[in-house]
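Listed next as structure tokens is one chain, alone, in the form predicted on its own.
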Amino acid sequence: MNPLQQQLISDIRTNGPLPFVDYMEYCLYAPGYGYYDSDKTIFGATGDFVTAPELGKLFAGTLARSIADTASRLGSYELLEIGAGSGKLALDLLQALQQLNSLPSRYRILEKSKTLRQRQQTLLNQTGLPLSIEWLDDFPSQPWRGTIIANEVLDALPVENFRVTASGLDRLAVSVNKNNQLKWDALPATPELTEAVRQLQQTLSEQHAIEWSSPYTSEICLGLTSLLANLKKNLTSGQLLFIDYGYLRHEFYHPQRHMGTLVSHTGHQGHFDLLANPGAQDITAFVDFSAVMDAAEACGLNVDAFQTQANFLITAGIEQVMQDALLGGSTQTAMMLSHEMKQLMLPGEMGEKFKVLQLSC
């Protein structure tokens, strides 16, 4: 039994059921103990899984000719990133854009976690760039403008996991039996809650003639809303990049896929046991674009774009940046690049999996 384990079966016993949301929390992030927040190697072949920009750098090169075409209309722009996971993106996007003469006059993370701050900070600490790199542990309280990246963040906030039976709402949770072992439980659904799905029942009914059959379990966030406001809250001018996989609201929440899209990763490997190994393993849910989209619109943001991954790489220009990097190269590096370019653009692979929502405000 690992320490969160055992600080998670503590505090059930004393408080009672944990409410599926909390337990994600704390499974990810909890300090010292959670998944986000330990030793683990988390990112690359030597971890759970691969974000884009760990296969290469195509992915960030494209990012980067993206965010000056922007930077060309604003002038003067910052850059803020939100979870940079190892500081790879962030290392090769803004060498890129050093060769773009597209820098950032500041370049900022707003990371939770202190052990990937700290590897964030051993990384980013030696490039030599000619500009400032900084973390918060807040969102920015001045007045900025510039562009927000959020590579693989969304799937990563906590949740409310749900049932509905015949007899109404249940909030899922997380109990211990009397073997000292985890084990799902349910609460009555919060108001917040209950509103939040019924109001998502009668928009699938109206708009799409979804109708659940019972039982129907699936996830949904309420934090977004949140979110993006505190994201807008001082951003005077500028965009906001979200990518991640996900779907739009009618594929998320399909009559057929009434167990939801909750999943663990560790080693590579995907598997629905969300209780083995508390801190140990990833736990994501798929991002409902459709709720994204909305809650950014009730913020006072302008919905630009929302496309495969595969089409806003072509569009930004991946073509060109994979010509630039095989020039000089060997054959060796020509078949690393393909490689990496058919994982980013295949439908089988990130390209059509992966979706990127373009804001602006």
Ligand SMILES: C[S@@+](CC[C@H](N)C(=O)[O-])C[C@H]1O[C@@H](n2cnc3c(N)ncnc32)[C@H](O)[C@@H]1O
Contents of the next structure:
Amino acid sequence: MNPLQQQLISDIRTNGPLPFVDYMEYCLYAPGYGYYDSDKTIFGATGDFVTAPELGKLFAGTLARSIADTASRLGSYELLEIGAGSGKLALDLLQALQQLNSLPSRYRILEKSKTLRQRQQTLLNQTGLPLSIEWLDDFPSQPWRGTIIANEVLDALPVENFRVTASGLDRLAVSVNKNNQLKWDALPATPELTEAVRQLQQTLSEQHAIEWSSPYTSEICLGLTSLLANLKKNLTSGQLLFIDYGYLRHEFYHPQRHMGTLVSHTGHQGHFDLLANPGAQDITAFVDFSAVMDAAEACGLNVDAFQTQANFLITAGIEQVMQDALLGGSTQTAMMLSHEMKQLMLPGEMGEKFKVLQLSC
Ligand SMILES: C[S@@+](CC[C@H](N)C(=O)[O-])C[C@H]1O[C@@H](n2cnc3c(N)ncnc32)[C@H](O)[C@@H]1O
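Follow the form predicted on its own with the form predicted together with the ligand, if you could.
Following is the full complex, with the preceding chain placed first.
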């Protein structure tokens, strides 16, 4: 039994069943032991999953073109990255922006995991680039303008896991059996969850003629509104780019998706045993992009575009980035770039499953 599991079991024995949202928070972010705060290799071929920036430099190079385009309208601008993972996106993005003569005046990172923050610092403190790179403990407290980027961060926000049955709404939770094994449990829904699910069902019924059959299990991210409001608070002018796997509301909460979207990853395999190896495997939920758009509009942000990753990258000029990268390269380089391009663009890979939401103010 790992230390996180011991702690979980002891807490549950003392305090009772742990709401899933708190279990997810614990498993991913418990200081020192949570998945993102452990010394585990998470990203890349030797880790558990590969994100777009970990595939190579095409993603960051193309994102840089999009950011440079917006930045040219802002004049001096700053970049804020949320959840920077290994730091690779920041490094490649800044190098690409330098080549485009569009470096921001400052690059800031808001990273929840102390361990990842240290890894990012090790990687980024030696770039030699003429700008300051800073790590924030909290959202920016002074007015600023520029671009916020968050690649695969929304899917790592803890979510409420709920179940609608003929007799009502359950807040799913984690408990312990007499053999000290974690097991699923259910708690009465909180007023906030009850209201959120009521509104969700009403919208699905009125706008999409969707009614769930019972039981229907899914998840909802109640932390979105405060995240968007906090990001918007001191941003006087600029754009926000959220890139993630997800759906619009009617697809996310489709009657056939009656087991929700939560999934665990370990060693490049996805599986649904969310209670196995707490802290040693990723837990993630797809993003309800309709909810992100609603939260954005509620705090005064404009929704500029919502499209597949493939469309976004084509519009931002990935073909040019590819051609530049191919110049003077070996056959092996060309093969690697071709593989990377396919991973980013093909519908069965990241091209359609991943979406890009562009917001502005
Ligand atoms: C799936 S990883 C993605 C990492 C990186 N963006 C990439 O694409 O490779 C999620 C990242 O978001 C961070 N994170 C999650 N929630 C966060 C929050 N509320 N604030 C800041 N960072 C967060 C995690 O610690 C981790 O670095």
